[in-house]
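One chain comes next, on its own, written out as structure tokens in the form predicted alone.
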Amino acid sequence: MREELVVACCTDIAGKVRGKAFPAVQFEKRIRRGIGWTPTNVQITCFDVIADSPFGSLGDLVLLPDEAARVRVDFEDGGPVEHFALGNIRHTDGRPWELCTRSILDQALERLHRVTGLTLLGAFEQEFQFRDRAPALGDAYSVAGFRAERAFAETTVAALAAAGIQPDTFMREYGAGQYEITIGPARGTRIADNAAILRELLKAVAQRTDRKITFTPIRDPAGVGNGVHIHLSFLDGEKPATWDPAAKHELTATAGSFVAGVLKYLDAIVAITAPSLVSYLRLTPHRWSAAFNNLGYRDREASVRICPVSDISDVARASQFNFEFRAADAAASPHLQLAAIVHAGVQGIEEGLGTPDATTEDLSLLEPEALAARGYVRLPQSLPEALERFASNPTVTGWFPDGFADVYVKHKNGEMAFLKGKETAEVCGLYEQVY
């Protein structure tokens, strides 16, 4: 005998999805009433250590599940139904809690719409690796490599469809046991919701098929890392608003200013978009990730890439056209990642920045003076450096609610304290376990 439970949950600073379960028959009541939540939960690091917290044992909050972000997937394998709903954390008087990642994203999107009148459209691509099966040599990008995980892929695609997410592609990637899954675009907050739901459904499929997967930014310092690629464009009502065939790089003036803002403030927001110690082993030249604050035209080592469009597609060019943020990984909350990107982009629009030039060469070959002369900087090369650039930039910290920057840095300091004195290989192994 069993009674179905649903988990009300949220993404947090550690990039985890945490929550509480309650009987599914109570869902309508819980939408209004919520479930109890504790402020200090925000300081639980990915290693389950509580970092320095300004809240201690004090305070009470409520987590309100959102019907629009509710997922119910019956795998029809005799096991429990996968049932959860993302939501927002609020004060007991109903005000958004200042450290709620989903509310922070809502506020960033409201700023975008207030300044531009536009709606954000986008999707997260997700790379991950199987931990429990050695890949066959020569399987990268191959049909044989896909065939080895066909059952996993087909179960995942069915689960996504059942959750209301449009499946797109599933492929064997380059790294050891590495795969990539892409999904269709969504609007606004749902972009980040879908990223969190995607990861949870991948984990659910892995558990039900007795598999082990990891989204860690990098398993082996000598190997290939797992990135998150965030594709973005804009809508004006229902009309695509990113492509202008007569403009520089075919970006509308607004889109160009948005990209320029992202690049201007990238070195200060990468502490949020790539927030683990091992993230910075991946963000190095020649790893097909990102190492500089540059725009690239179809360049997979640029931090922001203008993506190709197909002239033979039945989808209009304006609807295909988008740009991709590449300095990100799955150690982060997708809601925080997207909030930081949106705020940086809107800042660029408010400052009237012009569309940046697109690089066509290897920036790692240039001297710092040559980079600086062209407005490029090397991204932080460690998490402590990234946190220092974040905390010391009043424009960036000012985008977030009061107290957020201090709590965020303390959280990450607690995470690093757990790893102090450990060798790189052990650190990589620990991140592999928790992500």
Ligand code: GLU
Contents of the next structure:
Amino acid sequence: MREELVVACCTDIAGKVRGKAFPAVQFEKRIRRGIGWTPTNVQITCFDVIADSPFGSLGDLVLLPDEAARVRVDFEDGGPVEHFALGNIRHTDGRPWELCTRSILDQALERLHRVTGLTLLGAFEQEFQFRDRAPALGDAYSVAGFRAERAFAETTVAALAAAGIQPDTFMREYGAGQYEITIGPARGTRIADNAAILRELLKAVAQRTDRKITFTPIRDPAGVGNGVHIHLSFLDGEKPATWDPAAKHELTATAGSFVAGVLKYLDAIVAITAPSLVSYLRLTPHRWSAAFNNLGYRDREASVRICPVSDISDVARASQFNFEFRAADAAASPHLQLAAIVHAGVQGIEEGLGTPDATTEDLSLLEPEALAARGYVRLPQSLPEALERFASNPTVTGWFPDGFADVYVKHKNGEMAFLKGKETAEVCGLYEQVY
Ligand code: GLU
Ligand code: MG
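Next block: the form predicted together with this ligand, after the form predicted alone:
Everything in the complex follows now, all chains and molecules, and the chain you saw is the first one.
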């Protein structure tokens, strides 16, 4: 006998998706009633230890599942149906909770709309690695490497389609046992929802097929990392609004200011977009990740890259045109990542910043003075440094609800306390277990 359960859940500061299950037949009631939630849950770190919490054992919240973010996938493998719904955490009087990642994103998107009238369109591109594959020399990017995981790929793509996510590509990436999956774009909050849903579905496929995967930012400091590349563009109503063929780098003035804001505040938001201790092993030069606050024109070492468009596609140039944010990884809540990027971008628009120059050279070869003269900074090289830049930037902390910055830093300090004294290899090993 079996009764189908659905999990109401949300992404949190640890970059985890946590929630509670209830009978699926009660879904309509639970949309209004929600499920009970505990404030201190926000301080459960990725390693399960609870960081310093301002709430202690006190307080009550409700997590309301959202029908629009409900996923029901029957894998037809004899196992239970995968069923969950992302939602928002509210105070018992209905106000959004200050530490609810999805509400924080909603507020950022509202700011974007208020200031520009635009809607965000985007998709997260995600890299991951199999932890249980014997290293196969010579299969990077190859058909053979893809074939080895074709069954996994096909089950995943079917699950995405069943969840209403438009599948795009699946490939054998360059790193050891590394693969990458891309999906079609979505609007607003759904951009981040899809990123969380995609990760959960990949984990579900792995669990059902007895495989082990990880999205950890980096497994081996000598190898490549697992990046999350956040592709973004704008819509004005239904019309694409990112491309201006006559403008610098073909970015509309608004898109150019948005990118300028993201780069201006990047060193202070990277604590949110790349939030683990090992994230900073990945954000180093010559890894095709991101090490400076630069815009790149089709350059894969830039923090923001203008992506290629093709003249031979059946899709119009204006609809293809997008830029990607590369200083991100899967240790973060996609909702928080996107909120930080959107706030930084809108700040750039409000400040009237001009479209940045795009770099074409290796910035790691420049002396700090030469970098500074051109307005570039090396991104923080450790989590403590990144947190310091975040916490000491009142503009950035001011984008978030009251109390958020303090709780965020305490959370990350709790995570680091757990790792204190451990060697890098052990730290990497722990992160690859939890992400
Ligand atoms: N694995 C690289 C990263 O950490 C990205 C490689 C690519 O350009 O796809 O971001
Ligand atoms: Mg890639």
